[in-house]
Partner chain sequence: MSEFLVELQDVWRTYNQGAEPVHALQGVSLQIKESEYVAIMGTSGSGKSTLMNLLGCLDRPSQGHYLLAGTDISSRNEDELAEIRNRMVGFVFQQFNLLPSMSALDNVMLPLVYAGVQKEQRIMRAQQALKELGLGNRMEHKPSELSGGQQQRVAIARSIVNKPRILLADEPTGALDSHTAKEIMALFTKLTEEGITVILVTHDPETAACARRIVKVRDGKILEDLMIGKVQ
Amino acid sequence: MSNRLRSSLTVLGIVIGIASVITLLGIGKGAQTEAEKQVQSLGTNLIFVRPGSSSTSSISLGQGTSQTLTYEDSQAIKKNCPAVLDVAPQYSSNLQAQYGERNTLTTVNATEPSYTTIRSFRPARGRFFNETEMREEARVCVLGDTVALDLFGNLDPLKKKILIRGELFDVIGIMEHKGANYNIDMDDQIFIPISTGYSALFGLSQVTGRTVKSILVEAKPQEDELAQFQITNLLRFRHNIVAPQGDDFMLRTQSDIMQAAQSITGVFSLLLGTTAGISLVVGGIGIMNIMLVSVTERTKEIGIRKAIGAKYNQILSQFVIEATLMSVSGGIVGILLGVGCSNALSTMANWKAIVSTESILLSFFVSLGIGLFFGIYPARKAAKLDPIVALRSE
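Now give the single chain's structure, the form predicted on its own.
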């Protein structure tokens, strides 16, 4: 209290360190929660089946570039795999869509009515196409939110007609706003029946081969691994693959994507926490430095106390308590500042920073530990002073 400015500046290092830890850990936790939310928005119990990779001059073009999966494969999976609840084959292509003088280049996604259930992605207005329209190869479409805005602006798109690659389609629905999933804008799409896509847009038939870009599979609850096993063996049988040949398709589950996302955000959180931890160490060094200065300034006081009977432990505890008090008070202020910064960041930057009870308790005990750790050396130095030497000092 006799050196308020010096003590306040010392405490400030701990305040900034603790506030940084809480804010950055909150950002990391928010990123992890957002990643999990994005994966869960894909659907439930999902298995993604994609074609294998093609190659040119022994150079692989990447997974999904070959044309090894067919529409018939998707129907076989649905029929012959007991652990599978439903499937939705997809064939997508970037095509020009037009309404009046407005046009846009968008992704035309040809699929089946089961897509909305499997992907938990439903129309906000109107409806999705049904099985009857699938069988009749109806020229109907459902617009994503972005496409509807690009083509119609403030007009109501329902019951209007648009051109897709020169073919006329009736707009029967507008999908709910979904946002982007892993660099894919879910709202910048037009959905059409896959049978219509084959016959009217893509020029594919049973004779030429009705290939698909991917097959979405919804497994029965708690049967993801069994569904993977059944799908893998069925496709190997249908594609005449025998050991030691490699599969010409790839399976990826929703849990695989979740684990990958958690791994990335975990590293991100560790990096942020480590960065903030450095400032805590700097703050601790500041406390030790000030306590050493305090010991030097109060040498005579220490000598008098020892001369009238003060014990080693009493002198030691005096300086340890002083260092711990500064550290803990800085920790409490830092916790309040960190929570406030996290809330402000969530409000202003539209980023959900989640402050957990664990991070608050961790910050408090870390500040307590810093006071003890960095206060012991100056305290021991004070406690070991020779009272005669201390009394002679000026």
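Now that you have shown the form predicted on its own, what about the form predicted in complex with the partner chain?
Since only the chain itself is given, any partners or molecules it might have are not part of what comes next.
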């Protein structure tokens, strides 16, 4: 029957629309899960303190450019804020590291031993530096796994010596693999004690001022708001900031970052969803069109059905059901196609598109709704036909 071919072609719009909805929601959901995973992997109850251009100053230098946060600030936070569990100041710089013939430009991250617990980022082999080495400004370093590979290849880096900007450092550990985290390749770093960094690499002392690029703070469980309040007050006091003046530092919590990530992926999903929505409306109009043609072609049939006693609602529901069957079957094929596309994408890209039960149910009911909505007009047209006129048509 040529009608079957015609219906299949019409339903193609719905198939494509629903398949895109499923795939796109899957991608959106996958991206969101990925983002959440990344934020979670930062550690728990984290607060980032960064130097920040104050919002009231007329010339904004952008965040992290001013040099207002110091090592002493981080010590004060640890000592004076009861809601704070631990802190890790960070001073990082891009420097050349060298082992034998091999060298690499990498980020040297000077910090404190507390870094490992706060970031939940630990050595896979060997160990991280300790408090004694901090105090003694020991020349020890821990390599990120990318750096270890770049400098040593197949060799074991442990107990070897490397050069960082011409200074010799003992390799005492290699970090676990962590992957990229917000544009920062966590594995392309070398960790050294911050005290060693100031004296041996960055040329900073108590006299010149030991600035930090950021302070990582771990708040006590359930107390991050309190910790933020305490840190803000303490730093305002230490930096002599009074009311109308803006802060010269900024605090960001993990949930801030999570919200930003979610709003980005949210916009992404919305955009993709709109695109899919448009193709569904087009599909729906296609169904309406084919139903109108069908009503015209089957006028005689409608006349016969009315003559033998079909009521208004009986004709109406016949055509609405036909439209709905078309759109729902298109929807089911679309769901299958969408799941297939999502799986195919997952194997090609290195992150997963996640098809949720909700998106499948949503797609199903959307296609049902399209059938009802776009089927009702042609069906009413059929149900309202005058039986005599309909019977006389050919």
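Because the structure is predicted, anything quoted here is derived from the model rather than measured. In this text, the rigid core denotes the largest set of C-alpha atoms whose superposition between the two forms falls within 1.5 Å. Residue numbers count along the first chain shown, from 1.
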Threshold 2 Å Cα movement between the two forms for Ala307, core superposed: yes
